[in-house]
Structure formats: C-alpha cells, structure tokens
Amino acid sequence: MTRARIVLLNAALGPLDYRVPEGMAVEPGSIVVAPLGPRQLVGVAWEPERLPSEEIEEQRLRPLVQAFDAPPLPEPLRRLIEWTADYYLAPLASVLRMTLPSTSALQGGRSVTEYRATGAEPERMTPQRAQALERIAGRQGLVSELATAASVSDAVIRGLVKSGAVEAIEVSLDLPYPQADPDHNLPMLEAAQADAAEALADAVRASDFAPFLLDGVTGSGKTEVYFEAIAEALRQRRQCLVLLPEIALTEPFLKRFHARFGVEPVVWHSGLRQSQRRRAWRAIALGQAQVVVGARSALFLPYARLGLIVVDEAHETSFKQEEGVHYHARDVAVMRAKLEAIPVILASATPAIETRQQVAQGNYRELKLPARFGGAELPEIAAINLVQDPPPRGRWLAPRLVEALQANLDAGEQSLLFLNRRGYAPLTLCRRCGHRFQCPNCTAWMVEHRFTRRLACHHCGHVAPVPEECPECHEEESLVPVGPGVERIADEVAALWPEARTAVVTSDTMWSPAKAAEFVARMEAPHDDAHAIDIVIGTQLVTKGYHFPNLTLVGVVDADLGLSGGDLRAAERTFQQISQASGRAGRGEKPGRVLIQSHDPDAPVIDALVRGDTEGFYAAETQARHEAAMPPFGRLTAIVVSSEKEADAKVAAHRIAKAAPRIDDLIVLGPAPAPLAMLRGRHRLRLLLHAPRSLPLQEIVRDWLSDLETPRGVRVIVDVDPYSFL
C-alpha cells in the first residue's frame, strides 16, 4: 500500500487518507500513528471502498508516523465496529476507541516497575503514611495507582519507597497466562444438563453461527453446562469470551472456573491496573488468552481465534451502556458471533421478552433446565399484604417476616432482606417548613447515607454533609428521613436482633472483586465463626450469581418499588429482580422460603411470583407489548437534547421536532422535559420515536439530524432501543 485510509480516534473527524512511507507495512486493521496538524493521533487503517472520503492527490498526502508492533484488528471485528456505529448511530471512532486501550498495550515486549508494601514500618510514621500502608496492604501497582487506592499523594508513596516500607518490583508486561485444562476436574452432570452441554459442544465443533438461549431456573447448574462448551472450545484451540453484568460477580465466577479448569481465566474490567490491562489486551490480540471473563467492554477486544461467546445473566439491564455509545452488549454479542461464525449462549433464569421472542420466531434455539441441581427444591413463595399486616409505626418489616427471621436465626440459618434502594432514606425533609434536599445539578432528591454521614445524588455523584439545621428555616434537629433504604433496614435489624451478625451489600460497600471475595468468605464461614453472617441486607447486587447453601429465607421488603413510573419494562424487571432474589433461597439440602411484602399482592407480577406462573406472566406481558406495538414488536428511539442553558436546549429540541419527517407509522412524541429534567447541571428535553419494525429507523434519524445545526453548547444524543427512560 502506498496510501491508506485511516480512522483516527477522534469522533469529530471522518476517515482521512495518508501516505505509507517506504518500508512501513500497513494493511486493513493495522494500528498506526498519524499526524493531524501539530498533533499525532492513533488510528486504524480501513478498506477504502468501505469508507468514502475526499480523494486527495498523492503528493499532498502526509506520511504516517508509525505502525505499531501489534496484530491488525481482525476483519470480523472491523465489520462489528461498522455495524455498531451504524445501528446505534454513533461515530465510527467512538466505537473503535473501545477496542484500543492506552497506547502502552500497542508497544512490543516491555517491563515496568511496580511497587508493593514490604511489611516493614518506616522510622517516621505520619497519619498519611499509616493510612497508605493500611490501604495498599496486599496490593501492587504503579506509584499513581497505589496513591489513588490509598487516597494520598504520589509523594507519600515515594517517601515510603525511600524508607524501605514499600519496594520496587520489575514486572514483565507480557508474562504468559497459565493454560486452562479442559479435562481438569470433569463434572458429574445430570441428564438435562448433559443433553444441553452436548448440544452446545456440538455447536462449538461445527464452528458456525448458532445462537442459544440456556433457560434454567435458579440453581439448575447453567454455569456447569456452558463450562462444557468452553471446554470443547479449548480443545479446538479457540478463545472464549464470558460476559458478566457486574464486576462484583467476577470473584465467585473465578473460583468456580478455577475448580473446573485448574487456573483462573483472564479478566477484563474497569478495575484493572494499567499493566494488567496491557498484558490482557496483548494476550487476547495474540491469541494467547484462552478464556476472557469481563464486563460489556470486553466484547470489543481483538480476539485472534474467537470460538464461543457466553452472555451470563443475559436479561440484565446493565448490559445496556448508558454513556458514550449506547449499545446493548447482549445484542452486539449475537452480532459478533454472527460475523465470527461461532456459537453464542445467552444464559438466564429469567430471559428478556426480546430473547424469548427470538426463540418463538425460530431464530434462537432454547435449551431448558427446568429443575434445580441435586434434587434441591425451588423455594416456597408467599406474599405479605402490608395493608392487612402492616409493620409497627416507624418500622418496615411486617410481623410475619420478623417471625420468620427469628425462626431462621434460632435454626442457625442465613437470611436475605432484599430492597433495591441504596443508602438510608431516599428523601430528607424538614418537618417544620417542608424543605426537601434536592441535588443542585439534577432534578433528583439527595439520598441520605448514614454509614458515611452524607447526602448523595445517585445520578451525578454530588455529595454534601448532612447539615445540623434546615438550610431554609434554620430549625435545628428538624430533619427527618422519609422512606427506607438498605441502611435503614439494617438499623431495624440491629434494633430487633442486637446479637445478629449482619452485612449490607450494595455498590457502596462491595465495589471491587476483592470486596466480593470478602463477602463470599463471610457467607461461607462456619456458623460459629465470629465473622460469619446471619442476615444480609442487600440490593440487586446480591440477587444473582451467588450460591449459599445455608441461606434459606429471602424477604422482599418492598415489592412495589419498581412498578411505579412510565417504564415499559417495569413489570418485567420487577419479576426478574424478585425471581433472582428468591432464587438465593434453598439452594442446598435445606428447603427455602420467600416472603414478599406488597401493598397490592393481587397485582399480576406479585400474583405470578407467588403462584410460580412464569409462563403465564410472560405470555400476558408479551401480549400487552404486542397490542401496543412496543419492543420487540415495534421500535423505540430516544433523542435527548441537553444544554447548561435551558433556553438553548428548548430551542434546539423544538427545531429538531419541527424538522421531523412526516412518514406513515412514525410517531414523534415531544419534545418534553425528560423525567430527569436536569442531569449533571444540564437541562434535558426528550423526543421519543415509535415506529414499526419494518421502518428503517436509523436511516430516517440519520437523514433527519444530518442537516440540522445545533447551538454551541447543545448536545444531541440518540439512544436506539432505549432501556432507561430517565
């Protein structure tokens, strides 16, 4: 090649042509450095015929600066990047950026100096040094990484290095990973598991696109089944990708993987150190990483020999990215499998209606595991009518649930109280003047967190101390919490059972795999261990992926919580969350029971849960979607217009609405203030588009918005197939 078309990692630019200097090898997929004005930017060479660009005469082309010593991005990955950008109406460069980490991963073999505590104490101990040594114990990383982890300056860590309390370690950045053994610790599968595992292994051997729904009740052994598909891919010397919805789920998964294959898989998530990220990326690109387990971003890595994709807990809404490129990892995983010509497994106990519809249409093959592994029974589920059996004033646990918790404590068994609301109380107000604490950056109430003694906005992260007096009327001791969060339930549990050992599990308390491992260790500790746990109070973080044989009671504190608002998936999401929470009970030899507190136990969702009528619930919900032509039977797209100036946002939104194309069956709703009318200091208006599946909605929106100019400071975000309606 004497000239190359380059996609630079700058979303504002289209593809640009460059001259390839003599002696530099560049092909489609090559990762290069290209000049742009006085700067040098990373980019990727692309097929010219796929990306139109202005033709520039050869002599006017600037030469490329460098081609990295890294494998070119494979052709199926380039097609996936194009598809994702086209389907989700995102700049190609924004999608491409997800495949490339920092430039250090693109360099050849290197080593780096990392640091770790030696266990020795420095001669001069200061409070900051003591804090640093406490927080970096057992950690290793760059000076800046350790400083961030310890909440101190780099200078504190460097001082500890000079004192001998922290030592330097030379780390090879390309150290090979240990190899998994597909025949290590072969499992004893039950008949239904063995049949499903064989069907998946056959698909891996066939090396062709084959989408599966692995639909099994909680505790049915879905992980063991798809592990056998992974084992077959390893025998074929192919790479595997397993997507998990939460980083906190990584730790228990790693333990199960190690038990089956003898080593841990390669992990990929936002909590990795820079050196770990570089090592993983290069091993993936070179085909040396056999199995990668990660969050949704792992989907865009440049696998050299991908042979299988697994999306675990495939119903989870956290697979939909709400920032940057608004893609849904479940759907993109299926498309990547199609482009790679490999099987993809969507594993879930509560599959999304969209996935069920693909099965009904014959596009996906369903493998069912209808019973729990080892003869364990599904828990008995009952509802508590909070109108007829209310908690005492100022309390949130009904007498019947309190009795059940007491009985479980007496029996030495563990209990889970599920409430999907972080913090102590969702609202704090003044009992004298009625002042409510609202985030200054968002149209959202500040949530009180008593563990950290602060008010926090869960949308933008703004925090403030809890004041001594009302800022409006200046009355002291007049502030009262309204409604419960998990911390308030924990206080109630502590008041009822002062001797009970409790754990509050939310994203505030379990933010890393290490924290998850600590929680699992406490849950699995013998009952007479001082660190063991009797009662867990948790959000949805604790409702999936965990297996605790001694957990026999689940109490759903407020089953009505997720049913309010205008979310079309509210009923489905509530059913999924409570089903997953219920699935934690009775997974061992002891039977489990679930008590669901509700003000309306006759509501279709609650009634279906109590009767165990999963199919009936999904049939009714699917029929309602069909009649309303809502997804998966129709299409939705949101256009969100935002600006720091409310007037500018309104002008831009109304200009977009006025320019809307008049097409039969295309309904344009709005603009109207978004439910979160202000977010992170930006005023927001939303247009919602509703169309039948037959309309080429992306093409329509692209043409519609391409000719419109927006005022300076106004952002227009298009969310195709939205999951969040905030």
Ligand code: ADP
Second form
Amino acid sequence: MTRARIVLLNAALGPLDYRVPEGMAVEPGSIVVAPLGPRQLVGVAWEPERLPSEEIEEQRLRPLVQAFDAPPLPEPLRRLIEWTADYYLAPLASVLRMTLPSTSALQGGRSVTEYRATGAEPERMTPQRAQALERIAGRQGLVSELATAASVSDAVIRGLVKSGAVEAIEVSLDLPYPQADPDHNLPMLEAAQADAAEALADAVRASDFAPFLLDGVTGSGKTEVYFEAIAEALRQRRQCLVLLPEIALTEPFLKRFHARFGVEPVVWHSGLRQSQRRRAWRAIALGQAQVVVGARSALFLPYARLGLIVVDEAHETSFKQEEGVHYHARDVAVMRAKLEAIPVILASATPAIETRQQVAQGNYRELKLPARFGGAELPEIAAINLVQDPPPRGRWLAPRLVEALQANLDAGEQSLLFLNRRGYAPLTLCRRCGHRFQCPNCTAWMVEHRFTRRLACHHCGHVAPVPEECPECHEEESLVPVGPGVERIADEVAALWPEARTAVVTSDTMWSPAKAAEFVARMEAPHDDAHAIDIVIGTQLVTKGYHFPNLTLVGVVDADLGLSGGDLRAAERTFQQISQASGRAGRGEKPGRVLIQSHDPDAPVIDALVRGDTEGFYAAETQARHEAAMPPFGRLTAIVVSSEKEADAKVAAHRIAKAAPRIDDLIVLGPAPAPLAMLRGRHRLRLLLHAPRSLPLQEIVRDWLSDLETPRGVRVIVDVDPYSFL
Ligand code: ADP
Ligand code: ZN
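With the form predicted alone already on screen, would you show the form predicted together with the named molecule?
Next comes the full complex, and the chain you just saw is listed first.
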C-alpha cells in the first residue's frame, strides 16, 4: 500500500492517514513512527475499512518516519483491541498502549559489543599485553570488564583489539529464555484430577475456543491440573498465558512451575525493569516465550502463537482495572480466547456468580475437583458470637479464639489471623475534643500505621506524621486509636504471647516478589529455625494460593467488616474471602480448624460458611440478583463526574442527567455524591445506569455522551460492569 491508516498512541486523536515511503513495508498491525506537527509519535497501521477517517488527498499526506523491526500486531489482537475499546467505551489508543508498554522493545536487535581473545599473538608484545592476554583467556566481556579482570587500563585492551589479538562480538541483549520441558516431572494425578486434565489437554489439541470453569475446593490441585493443559500446549509449540490476581502470588507459582517444567516461566508485571520488559516483550512477540505469567497487564501483549489462557483465582476482583481503561481482565481473557480460537480456563474454589451463570447457561464447561488432594480434609468451621462471647475491653480476640491459638502454639502448629484492614487503627480521634483525622484530599479517615509512625490515607496515599498533640484543642497525648487493623492485632498477640514469632502480611510489608519469597521461606522454615513463624496476621493478601502444610488454625477477626456498605457483591465477596482464608487451614496431613468472629453469626453468609453449604448460599444469592435484575441478569454502568471545583462537578453531572435518553427499561439513578465524595482532591458525583441485558447499553451511552461538552477541569469516567461502588 502507498497510504496507511495509523492509530497513534494519543487518545485525543482519531486515526490518521500517512504516505508509506518507498522501500518501507507496512501492513495492518505494523508498528510505525509517524510525524504529527513537529513531533513524532508511535502508532499502529490498521485496516482502513475498519476505521473510517477523513479522506485526504494523496499529495497532502505526510510520509511515515519509520517502521519498527518488530512483528506486526496479529489480527486476533487487533480485533481484541477494537472489542475492548468498544465494550468499555475507551479510546482505541488507550487500549493499544497496553500492548506496547515499552518503546525500547520496538527497537529490533539491540546488542552490546563484547570482546574476547582470538588466540593470535599481537605483533608487538609488551609485559602488560602478556599479562592481559594471560588473565582474559577464556573470558568475554565489555572492554572495561576485561581490563578490570586483567588489572590493566582500558587502553591496553583497546590496543589488543587493534592488533587483532582480541576481537569484538555482538551480543544480543535479548537472550532467549530457556525452554520448558513438558515431561520434566510428570505428576501422578488422582482420578478426578486426571479426568479434568484430560478434558483440558483435549481442548488444547483441538485448538478451538473452549471456555472452562475449573472449580475445585481449596487444595484440590487446580494448579496441578491446569499445568497438564500447559504441558499439552508446550508439546503443540503454542504459547500460554497465566494470569494471577497479585504479583505477590507469582513467587510460589514460579517455584511450582520450575518443579514441574524444569525452568521458570517468563514473568510480566509492572515492577519489571526496562531491560526485562524489553526482553520479555520481544520474546512474546516473536513466539519464543513459551509460558508467560503475569498480572492483568500481560493480557494485551502481542503473543505470536497463543494456545491457552489460564485465569487463576478467577473470582478475584483485582482483575478489574480501576484506572485508565476500566476493563475486567477475566472477561477480556475470555474474549481473547474466543478471537484466538483457543481454550481458556477460569480456575477458582469460589467462582463468581457471573461465571457460575455462564456454566448454568451452557456457555462454559465446568470441571469439578470435589476433594482435597491426598485425602486432606476441608477444615472444620465454627462461628464465635461476639455479642455472647466478647473479647475483654480494648481487645479483639474472643476467649475461644485465644484458647485455640494457645493450643496451636503448644502443638507447634501455625495459625493465621485474617483481618482485611491494613495499619494499626482505621480511625484516630482526640479523646478530649473528638477531633477526627481526615484526609485533606479524600472523604476518608487517616489510618494510623505504627510501624512507620504515620497517618496514611489508603485512597490517595497522603501521609502525615502522628502529631504529639491534637491539632484542634492542642491537648497533648490525647489521641486514641479506634478499631483494629492488623498491626493492632499483632500487638494483642505480642501481649498475650511475648515469645510467639509473628509476621504481619499486608501490601505494606509484602510489596514485591522478593518480599513474598522471604515470607514463604519463613513460613516453610523448620519450627526450631530462628526465622520460623507461629502466627501470621494478614489481609486478603495471605488468603490466596499459598500452601503451608503446618498451618492448621485460621481465625477470622471480623467477618462483619465486608458486609456493611451495601455493595451488590458484599455477601458474595465475604463468602469468597472467608472461604479462601479458611482454605489455608489444614492443607497437609494435620486437620485444620477455622473460627469466625461475628456480631451476627446468623447472617446467611456466615451460616452457610459454618454449615459448608456453598450451593445453598450461591443459590440464594443468585436468586436475589435475579429478582433485582442485577448482574449477571441485568447490567450496570457507572458514570463518575469529577472536578476540583465542587460546583463544576455538580453542574456537569446534572447536565449529563438531563440529557439522558428516554428509553424504556433504562433506569438512571443519580447524580448523587459518590460514597467517596472526594478523592485525590476531586469532588465526585455518580450516575448509575441499570438496564436489562437486551439493551445495547454501550451504544446508548456513547450517543448520549458524545453530544455533551465537558467543561474544563471536569472529568467523566464511564465504568462498564462496575465492581467498585465507591
Ligand atoms: P489448589 O490450587 O486447588 O488450592 P494446589 O494445586 O495448590 O491446589 O494443590 C494443593 C497441594 O497438593 C499442592 O502442594 C500440590 O503440589 C499438591 N498436589 C495436588 N495434586 C497433586 C498430585 N497429583 N501429585 C502431587 N501433589 C499434588
Ligand atoms: Zn486521601
């Protein structure tokens, strides 16, 4: 083609046409550099018939600057980008950016020049040259590295290069990854595992779209089973993508993967260095990276030969992205599998109602693992009624939980106390005047963190030192913490058992894969090791994926926490979190026990957990959603309007509401101040749209908002299928 339609990486621009200079090869998917005014921008060539644009005469087109030496984005990925932009009402460029996270990766074949001795003698030999040649024999490296190794100056090495005794070698920065062996360490699968693994391997061989729900209780060997699907994809020379909800979970995953396949998979997450990112991206795009494990951002990478997608812990809400393009990685993963014509496995012990509904409708195939591996029993679960059996004043652990912890310590077994609240106390106030510490930027209390001696806002990250006196009444030492966070529970544990070895695990303490590895090593250390752990106090971060055979007691400190707030998924999420936390208990030979503290143990969700009535709970929840026409039976979309000026946000939100189309069955709620009425210094109002599935909600919203001008400083965010109602 002599002209090309280019989507530039700039969300404000539509597609633009350019001239393809002679000698430059450009096809749909090609990644190019195009001029825009005085600037140059990266963009991707697209099929012109799929993206209408203003027709410009041939002569007026500007020429493209460069086409990168990288494979064009494959067609199924281009279709996925279009679908995502369309479904989540996002600019194409914003979605495209997620596939091209590193411009350095686009520069083909980058290398460094290294040097090594040729074996030839230089014409003129000096004592220094002789010393250098002797010491660098068999070595290869940069000039400076060889000079250091030989204790000579760089100039000596350079002289040897000139004389031909040392030669230059181009070394690619992008070393290929070692190859996994599907038969490295084959497991002995139990019958139910083998059946599930076979169904998955068949689907990989068939290489057609096939969505699966791998529904197995905690500890049933879901990972072991989907590893067999990965093995099959490796045999077929296809790539695999495994999505995990938290990067902290990659660490144990890497170990297990290594044990099964002999090498580590390729890791992708936001914490990679640029060189790692570049290496991974190129290996993915060239088809050399066999198995990629990552957070949701790995989903949009340009796999050359994708053969399988796994979404592990698929019920996790962290797969929903809440900034930039508001997409749900689980749902986009299924769409990608469809467009790539490959199987996708959603693995979970507590599948989301949305996913269960897909099974019920016959869209997804369900594979069940009903029992724990190796005959391990599911833990026994009991509730502690905090009204009848409360902890002493100022404490948070009820006597029965304290007794159980004591027994576990005596037995040399590990315990987990689960409380989904970081920091020391969620609220700090002045005992004298009642002053409460609020974030200056958000509708939120400042949370005290004793480890760092700070008050922190968990929404915007604002931090302030804990003051000596009340800023309002100036009384000294009058500040009191209200309510518990994990740090406060750790204090209580330390007061009860000064000799117990504890660890607090939250995103504050476990913020990198290395920290996660350290925690795992401590949990696995022998009981008499100085680094061993007796009691873990943690947030939801410790409740997933981990397998610690000596952990036999789980205490849920506050089961009521997640139930307040009126979120449509509150009960479901509580059920999932407590099930996952319980799932850490008794995974080895010793049986496990779970104690759930609640002020209302008769609440359906607690009652179902205690009775082990998963199906009953889900049936009631599903029924309630059905009756209210809530997702997945009806659809929701949120429109959040924000501005630094409250009046501007209000005016804009009301203008949007007034322009709402009158359509039967479309209910527009609001605008009302969002529960987080202020966030990062912006005032926020929400509109919530509720519609039956039959309405083309995206089209409606697109038409509705396209005619409206947003005043300066006002931001309008559309959140399709929202998970956060803050
Ligand atoms: P899940 O992901 O369902 O919670 P895992 O895959 O973590 O379960 O399995 C729980 C434990 O049982 C792990 O330590 C795993 O290695 C072990 N396991 C499961 N199946 C097998 C098997 N067939 N052979 C050996 N070990 C297994
Ligand atoms: Zn804040």
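Worth saying up front: this structure is predicted, and the values here are computed from it rather than measured. Here, rigid core means the biggest group of C-alpha atoms that superpose within 1.5 Å across both forms. Residue numbers count along the first chain shown, from 1.
Student: For a quick test of reading the superposition: does P604 move by 2 Å or more at the CA between these two forms, rigid core aligned?
Tutor: Where the cores coincide, P604 shows only a C-alpha shift between these two forms that is less than 2 Å.
Student: For a quick test of reading the superposition: does G119 move by 2 Å or more at the CA between these two forms, rigid core aligned?
Tutor: The answer is yes; the displacement is at least 2 Å.
Student: Does the distance between the two CA positions of P74 reach 2 Å or more between these two forms, the core being superposed?
Tutor: P74 C-alpha, core-superposed: shift of less than 2 Å.
Student: After superposing on the rigid core, how many Å does the CA of R139 move between these two forms?
Tutor: Shift of R139 at C-alpha, rigid core superposed: 23.1 Å.
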